[in-house]
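Read the single chain below, which is given as structure tokens and is the form predicted on its own.
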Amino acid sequence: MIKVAFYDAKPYDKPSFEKYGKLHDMQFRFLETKLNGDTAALSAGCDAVCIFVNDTANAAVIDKLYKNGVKLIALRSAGYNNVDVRAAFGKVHVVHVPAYSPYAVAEHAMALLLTSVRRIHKAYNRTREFNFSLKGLTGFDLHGKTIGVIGTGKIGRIFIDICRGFGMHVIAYDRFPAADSGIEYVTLDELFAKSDVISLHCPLTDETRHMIDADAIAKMKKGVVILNTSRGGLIDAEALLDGIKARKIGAACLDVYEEEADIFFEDRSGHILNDDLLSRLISMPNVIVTSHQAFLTEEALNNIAETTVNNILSYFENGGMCDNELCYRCGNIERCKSERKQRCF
């Protein structure tokens, strides 16, 4: 039987990856905590741990994990900005669920577009007070507007069509263009200039944490509207509250935010908010915030821990090869899968 230690475990994540266990005698020992320095040594025992978007995998971590004998790091998400892929080399593999429903995702980035352009959220809270005036609700068409996707995977692409469902001249900007796709690519620096809207779909790393900064906000059309549904770490908060307070963005709809987590995932209802950065974006007139939720639904669920499970059984039963392991030999961490003939270490 493969033992896991699931770290940060949800009421919401049990289900299908119990399923999912039994039907491959898969044991997962369910934590509530996050994994990090002082919780690696819950792994004890253990052939793998299983770890979602704010735990913590770095080289300490990684090296308790080694000691306990804990073999494979499995990420139940697609991001993995989170683990050093470097220092795990040559002691744990990591795998990762490269795609588990990117519809849900690109669906979530146009409903808090839709509810940030057409003053849905308030208007919800007015009628709810049996305020019925139209006062400051007016919104914008969509239809015509341009806007620009910076990342152009599976989620950007499927929120590319969408946006082009409802009229809107999509331009994007990626490092890797998608070949015949049919995508008006341009620079960085122009999407800045021509967008009414920017989308983030692109991963988090050394180039691109902090791309939305004090400069490229100076760069972007005023009331510019700025979505994130992909990592918090994309986006500079102090400069987007500046740009905010200056009325540059126009509004801004945040699914993540960059020191998330140790706040979202959590009932914090009762208790005072000591970020303050946070604090103040919420309470921008303009500024929606959602807790990571993007990717929360049921078919999501499902697919990640089928994926999931899946990968953990690949590597212990495929003598150590999975199509989706992240692996540092060749540098390319996701891009040699396609040519992998053998084992990463």
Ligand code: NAI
The other form holds:
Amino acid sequence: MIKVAFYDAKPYDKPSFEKYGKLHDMQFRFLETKLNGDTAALSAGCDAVCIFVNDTANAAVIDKLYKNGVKLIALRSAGYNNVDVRAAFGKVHVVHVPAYSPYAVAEHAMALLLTSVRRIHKAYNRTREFNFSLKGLTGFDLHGKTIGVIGTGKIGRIFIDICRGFGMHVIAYDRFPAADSGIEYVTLDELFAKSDVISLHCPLTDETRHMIDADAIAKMKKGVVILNTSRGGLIDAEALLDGIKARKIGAACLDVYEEEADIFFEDRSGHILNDDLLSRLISMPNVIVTSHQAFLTEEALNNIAETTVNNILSYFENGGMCDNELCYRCGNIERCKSERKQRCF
Ligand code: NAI
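Give me the form predicted together with the named molecule now, not the form predicted on its own.
So here's everything in the complex, that chain up top.
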């Protein structure tokens, strides 16, 4: 039986993982705690750990897992910025779920945009109290507006299709533009200067960290709406708040936040929030925050569990080759997949 320590387990994770685990004689040890230096020891006796976006697998944690005999880190997410893939090389293999429902995230981004520009969140609260006034609820048409999409991978492209359905003019920036995609690529500066709405769909890397900072905001149109359903670290949140206070940014919709790790996914309603920046952002009338829920659909949860279990099985039972293995040497995972004939090490 393959034993897996499942960190940061939430009630919505268990049914799908138990279902697929049972099919393959895989036992999950569900742990509510996140993976970090203090909790790595809880993986003792397990063959693999299964982690999510706010678990930490840095070099020190990886060493502890390795010493515990853990052979595999199975990310149940697409993003892997929380794993030091270089430090893992030669010690612990890393697999991820490259796509589970790009529609879930793209549709959530559009849901946030529509909610914001049509003030649905405000109207909902008003009518619940029988306040039928329309004062302050004037929005604007998305039709004819220019949207700048940063990152035209799986999610970015679906989001582009959705935006085109609304009659928006789409421009995009990607470090690796897709050839023959019919996408109108521009430079990042051009995107900042021309967009009425900017949506982030690229990964968090050393290069993209704080790509939306004070300099970038200075280049944007007055009244720009910023959407972030990718990773919090893409935005310098202090600069965002300054831009909002200066009335430069018209609205911000954030599903992710740089310092979300100790805050998001939990009910903190009875507590005093220690993060002044997040408190201030949430208090703004033109900011909508959701708690990293863009992925959270039935379809996505099912696909995440199925792919993660298959990743673990491929590693332990099917000769060790897993298409979804990540390694720092591979760099371009997609290209590597087609060329790789054996485990990365
Ligand atoms: P993907 O790998 O298919 O696409 C990412 C795109 O970003 C690629 O086209 C890549 O060339 C581009 N890119 C890489 N470096 C760049 C740079 N420096 N500047 C501009 N573009 C760059 O990834 P996918 O599946 O579309 O996911 C995008 C991001 O969405 C993930 O990295 C993850 O952080 C986030 N995500 C958020 C979720 C949520 O629940 N909020 C759920 C799933 C993913």
